[in-house]
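Only one chain comes next, encoded as structure tokens, the form predicted alone.
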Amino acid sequence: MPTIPKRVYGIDLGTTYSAIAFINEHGKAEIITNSDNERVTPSVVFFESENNIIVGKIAKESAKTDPNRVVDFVKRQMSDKDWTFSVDGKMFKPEEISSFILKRLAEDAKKTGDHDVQDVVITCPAYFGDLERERTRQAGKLAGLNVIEILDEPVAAALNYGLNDDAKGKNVIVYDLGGGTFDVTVVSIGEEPSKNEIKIICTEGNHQLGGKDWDDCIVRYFVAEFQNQTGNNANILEDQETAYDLRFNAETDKKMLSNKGKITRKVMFEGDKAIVELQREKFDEMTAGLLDQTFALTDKVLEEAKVRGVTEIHAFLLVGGSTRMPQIKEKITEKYGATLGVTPVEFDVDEAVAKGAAKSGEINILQQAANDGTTKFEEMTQEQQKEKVEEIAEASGKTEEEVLLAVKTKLKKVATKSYGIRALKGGQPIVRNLIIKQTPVPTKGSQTFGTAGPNADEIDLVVFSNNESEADALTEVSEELGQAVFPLDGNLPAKAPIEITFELDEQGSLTLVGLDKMHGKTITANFKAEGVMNEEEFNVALEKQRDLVVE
């Protein structure tokens, strides 16, 4: 009988708020409340002392008085190879800060529901590349968790929606505006009743666009009005306590403007005081450009979907807490209502991602159990499949119908970036993309290059990612991920043919394969982007955490 983990938990590691979910005894995804009896936890870390770290609500409030000891929006730093946070003579990388948030979620789940959180699926923005995904995975490992999968946030949201019977046969656009990031994805859901098939058609996103940017507009308005009313032209944001206070109030005011026509706020600095009124109409006007940025990406993904054969959209899902702003639904209806023939609907905006991750986790372990052995489930005879399903149902406590549906669930993803190497074209450096974004994964792409000169003993590849959909991209719009070195025999002539192949798996991990065509010699490198901690650095980070108490 197969051994099946008791439970896999889904974690939405968000920019501003995080959540954890599980599948309950009734087969439903359920959010676990934290020790503050709230369903989401602020993704804020407060270094209260050298050995004590506080995560969540208290940490967020502490930013007003101890801004130099507080970290927020760390998810936006996951792509920055050089970013660190320094406190008490120690330096912490983004994955270390993120691990504290994950640890708090897991420990709260133990406190509030007696959950032993070990196996997890952690979500990330769809357009995260190898660096950000591996850092997210390492954050989970630093928190003492076994990371089963790093799952794209819109995929998780689509899973949460697409496993419902009324979603069958629909093409869905998932518009996910969170606190710090934005994703928009077109998903096609299969219509066959006996199985679930969720296919990602295409996706776009911006990891520097989210609800925080709406907050920043309010902050700038507060500052300008303070200066106009008081005549004090000092940059009050240079004072960290004042800046954090304005940011904290801006988030509150943004939420209030979702229900009220105007808000009033008192702004004080150096003895001067201003009473600032902000009307919703003015707020919408100030932030219209931000909304237009989301629409530009939405237009792009809809056009790409048409190229890939999806010409009709049946549902427009709003995910992410920031989609509660009235302007979002109003402007989407105004722009897309007539052309798409759908009305945007809020769908579990704060919890869809965590719940979808929990569902993915359960599907993952049941599929692993079904394929445990020498023969894959799909290659078995009907009698063998029936026996396997019965075994899994008995071991997992689920019904045979639930097991069979999970085993038959198919999730098809796409490459969210293009990947290539630096090459010369007409004497000018370019990036030659071997894998093009929006290509279904797993995938591979190959091209043959010639050695620069005779007797080369190695070939150095500089690896890039970009958002271009063409074979060639400018180096200026590409991000250098790192280098890979392939050793050669050293007795090759100039322009000896070397075939380079990129292989991208469903987890976003990149493998490089080099083939010396003259000697038939193949060299493989599991490529890791620069900035990912190596084993020694990881162990140092782990040791650093041994004396830390996270609460």
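Quick caveat, the model's predicted, so the values are computed rather than measured. By rigid core we mean the largest C-alpha set that fits within 1.5 Å across both forms. Positions refer to the first chain, counted from 1. What changes on going to the form predicted in complex with ligand AMP:
A displacement of less than 2 angstroms separates the C-alpha positions of residue 288 between the two forms, with the rigid core held in common. When two forms of a protein are overlaid on their rigid core, residues whose CA moves 2 Å or more are considered shifted, and residue 341 is not one of them between the two forms. The rigid-core alignment places the CA of residue 452 2 Å or more apart between the two forms.
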Second form
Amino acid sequence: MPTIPKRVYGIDLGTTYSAIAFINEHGKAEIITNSDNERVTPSVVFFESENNIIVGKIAKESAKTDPNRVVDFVKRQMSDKDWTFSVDGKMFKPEEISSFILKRLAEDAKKTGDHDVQDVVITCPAYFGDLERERTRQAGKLAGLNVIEILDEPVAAALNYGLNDDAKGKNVIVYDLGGGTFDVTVVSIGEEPSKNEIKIICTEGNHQLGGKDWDDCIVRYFVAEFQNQTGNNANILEDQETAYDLRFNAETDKKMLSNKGKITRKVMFEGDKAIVELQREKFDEMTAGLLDQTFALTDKVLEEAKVRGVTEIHAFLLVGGSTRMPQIKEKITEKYGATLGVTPVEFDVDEAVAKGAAKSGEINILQQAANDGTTKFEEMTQEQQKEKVEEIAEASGKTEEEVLLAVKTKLKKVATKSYGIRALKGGQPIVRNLIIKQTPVPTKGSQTFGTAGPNADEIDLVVFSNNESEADALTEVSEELGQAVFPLDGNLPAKAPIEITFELDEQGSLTLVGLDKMHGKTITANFKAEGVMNEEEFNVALEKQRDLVVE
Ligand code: AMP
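For the form predicted in complex with ligand AMP instead of the form predicted alone, what are the coordinates?
Starting with the chain above, the whole complex follows.
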């Protein structure tokens, strides 16, 4: 029996705020408060000096005085292959910036006890593709962590909810509106406690939609009101300090509007002053379009769920800090209350994701321990299973009941994107999807191609992902992931059949396999999503971090 880590940490690496949790000795997920005594840490990084990096509250405040040394919303850049942040003559990629946030969370966790912070589960939005997931994993590695899983945020939230007794046998819609992203997912929670099954039916999302967009509406309102009242038509957002103040105040005011009917704010620029009032009704009206965007995706996911046999929804779960805005609950009740027969409920709004991730981490290591021998747990006799559970309980410090529940828990996920290759249809380039979005994972899809000419020594394919549910998608709506090169023997005739298979695992990782059908020979593709650091680049990034202190 290998040693089982005593603690696995769950990290919600959020766009605006991040959180870290673990499972305590009573089997409950617990959030770790940071050194500012807060349960969430702003995902903001401040390069205070060449060697000193500050993450969190102080970094957020520093954006006012040192905007060029502060990075926020870096999660929105994870899909941008070319984005870098330059400071002190150095360039940092999104995964490097993210690694500083992870380091800070790990440091805070270390301070709470004598536990080493090593094994972690990090969450990401469900619709993050291969590139963003791999970058998130590398961010963890750069932070010196052992990333045992990259888990979808809605899966983590559902897991946190689904392990409650009153969730059993329910179909749940998880509406997760965070600071920068929106996810909506239909989940089915198994009835039989012994099975403890949590099944993702389908999921939709928009990673450019979140609380920040509500803040931006307030900022625009401040600017327009300032111009109206003062007649000063300068674009006050061009002044960095003023822009910072307005954005910072907009978030504060938005939160206040969750509890009050009205806010008043002084806006000053170039000696001109405006007193701006904002009523909650007006705020709701200004942001109605944003809410509608979330509802369009919610409708879509409910339709998808129907197609997949889930016609009844038993619970409407609200997750993410932005669901605290009263308009969300009100409008959901108005729109879906009657049709679905459910009222939205808040459940661990800020903490569900980190807690679910910690739970998943625990399940993961206990399942690994149960299956690490020559016989898989499921194939063991009852007697062997009992012995194994006793053994794991002793090694892990968990009760036998907890071990059994974890070992039997099944998380069933779906593909959150379609994956395909460039092909020609009627002479036009299209993307032929081999894996279709919302298919349960692990899954695979194949297509056979003929080699172009005789004695070809390789087949080159361009790999894409998209959000389409059809076999064929337009290249314009697809994102190019990279090239896959299949080396061939070189002695094949023209049109020799080569079968290409895409395999997508439960972690969302894509593997490409080729088969030379004439020789029955498997060809291993050399495929890596473009934009992911190779070993050399990773080592350079690691070296760059050597002299940096993160606090
Ligand atoms: P999360 O990514 O789940 O941590 O959510 C962060 C987002 O929730 C940010 O945009 C916050 O401004 C927003 N938020 C947190 N508390 C409130 C509140 N009381 N009212 C409105 N928005 C909030």
